[in-house]
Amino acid sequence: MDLYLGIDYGTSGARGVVIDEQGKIQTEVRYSGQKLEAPHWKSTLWSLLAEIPEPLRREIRAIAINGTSSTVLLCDGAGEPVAAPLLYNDGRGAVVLEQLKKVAPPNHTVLSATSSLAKLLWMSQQSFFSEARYFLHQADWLAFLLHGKLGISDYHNALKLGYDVEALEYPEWLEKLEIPIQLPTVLAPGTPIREIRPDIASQFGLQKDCLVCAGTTDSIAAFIASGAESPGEAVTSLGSTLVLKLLSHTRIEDARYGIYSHRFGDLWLTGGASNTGGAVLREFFNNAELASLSQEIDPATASNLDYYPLLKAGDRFPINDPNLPPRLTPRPAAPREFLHGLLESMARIEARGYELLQNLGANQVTRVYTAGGGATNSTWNAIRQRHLKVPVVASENTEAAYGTALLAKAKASNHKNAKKFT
């Protein structure tokens, strides 16, 4: 039996899903920590592999990994990080935006304080940069641990590095920055890179010819898992953050609003990511409180509270402002009313995001699939449908790891005898 493993590294944990040729889930494993810190990325990967039942491990033909978009790190020639990674929402790149604006095209997706390129430019001005040889995204580095070849990425992760996903090359303007670092070689997501390292295969009882494939980002993996496939269909990921993806015939790029488009076959996944979302909810409520208080809310009645729920200053979409202040007052005495205000305000931000995409030329939204932990909150979904005014449905599968497994299966099945990337 041929099996395929997809691994999802989110902001609050990691998951693995093994599927068969028909896409049926054979097992699911997960890292149970409350938060997945960078020092634990490697140990978590080994733990996830070890949790997969041994008989299934022996049948895995291909592995792909997704990571959070624009979570990046520098490493030396041996693949060891030379400094702490910068996470998806790290805004210290704001100090180099004026420098970037001198070379990047107007309103390019890299012109954001949290873009991969802004982070790289900031890193290049730090003392530890002299120790670095490679710049990698989270998914790139984790895959390297499995296949052993440094400097490989995919064009979903590389978009915010400035990679031209239409021409499939780095643009000439990027060279003007003269950053002395090895930029990743960019492959199509899911492309087999090479066979798994022999020592890893031996340690975990994997096939020696198990392929490690180029990955993707967590939100695109969630889109693949959702079942959405037609222009006008969208996926909202309600995880730690709020991520919108709309399948469109038209590519939309506008850094003023934090909007960018990923290549998706002959179509485009256009959207953006807001720092509002589940992380804000968990700051004030535990899971049991969220479940019980949500049941007390009438989703048909609008809250009169107008918040912009953030944990700290700064958002990326639909308002792209690294200094945007959180707005969480007034706070009513009743927890139920406070939660209602938070859910209502997040739904308003989501609706504003989709409205903006459509105003800029993307396909009209016809249906919104929901992925992520928030997908199970029926009250929140009903509030969202009231604002979005289109059907809001649960994704066929809400796990980004499942979408990543589908990606590995599709590419590996088409490359059974593919030459290894060397």
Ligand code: ADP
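Structure of the form predicted in complex with this ligand (previous: the form predicted alone):
The next block holds one chain only.
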């Protein structure tokens, strides 16, 4: 049996999923500690491997790892971190933004305090930088622990480092920053890098020729897990916020709305994120109330309440207005009617989001997969389908680790689907 292992280092822990050639899950393992701090990344990786039953470990043909986007670190020539990694939401790069604006093209995706490039530039001005040889993303470094080759990344992780994912090279303007560090060589996500280190293979009973592949980011891994794979297919994540992703033949970039595209094989994965979403629902209802009240709502009848549910003023997508006020009135006395208005309004915002992507040139939406805490709400799904006018279905799987296992399988299994996901 040929098996494939996907490992996810997300914002809330680490998981591993082993799948077979048919994509069926053979086992799932997870790190169950409180918080996954950087000093524990390495030991967690070994624990995850050790938790996979030995007979399955022997059959693993390829491994890929996803990390959180823009979680980055510097390491020395031996791969040892020279300072604590900067996590995805670390905003210390804010102080270098002015400097970055002088070289990066206007509105470029690197022009954010939390981008990988802003973090690298900030780190280059710290005293520990003199010890550093390589700049890596979290997923790159974890994969290095398995294959032993430093300085390799993938073009999903490297997007916010400024890598030109269309031309497949670092842009000239990046050189103007003159940061004396080895930037990673960038491969297509899932590309086999090399065989696993022999000492690791024998320690864990893995095959000597088990391949370690280039990784991806946690949100793209979750997209791959959904089952969406054709142009026009989209995934809406109904978590704390509302996140839209749409596969398209065309690349869409519009910084005004925070819209950018990842390369996805021959396609582009475009999308945007709104501040509306489950966090607003949680302000008014607990999960049990959401479930029971939703059942009392008739999704075929439209609520005439027109809200823009936000926790605080401001949204970027699909309305770009930093001062956009939350609109949550009039509030009916019946909680069911209020919830109906909220779900209806968020469905309207979602539809407007896809319309905006289409107006900017993305493919017509044909089907919307759904992930996140709100995905189980069938009433909401029916309301959304009424607005979106296309089938709304549950994601086949929502685990990033599963998507990353599919990525390893697509590229490593006889290279037969080599172009499928990236």
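Numbering follows the first chain given and starts at 1. Only the largest set of C-alpha atoms that superpose within 1.5 Å between the two forms is called the rigid core. Just so you know, these numbers come straight off a predicted model, no measurement behind them.
Asks: Can a Cα shift of no less than 2 Å be assigned to residue 47 between the two forms, given superposition on the rigid core?
Replies: Shift at residue 47: below 2 Å after core fit.
Asks: At a 2 Å cut-off on C-alpha positions, does residue 350 qualify as shifted between the two forms after fitting the rigid core?
Replies: Yes, its C-alpha moves 2 Å or more.
Asks: Look at residue 318 and decide if its Cα position differs by 2 Å or more between the two forms after superposing on the rigid core.
Replies: After core superposition, the C-alpha of residue 318 moves 2 Å or more between the two forms.
Asks: Cα shift of residue 388 between the two forms after core superposition, in Å?
Replies: Value for residue 388 between the two forms: 8.3 Å of C-alpha shift.
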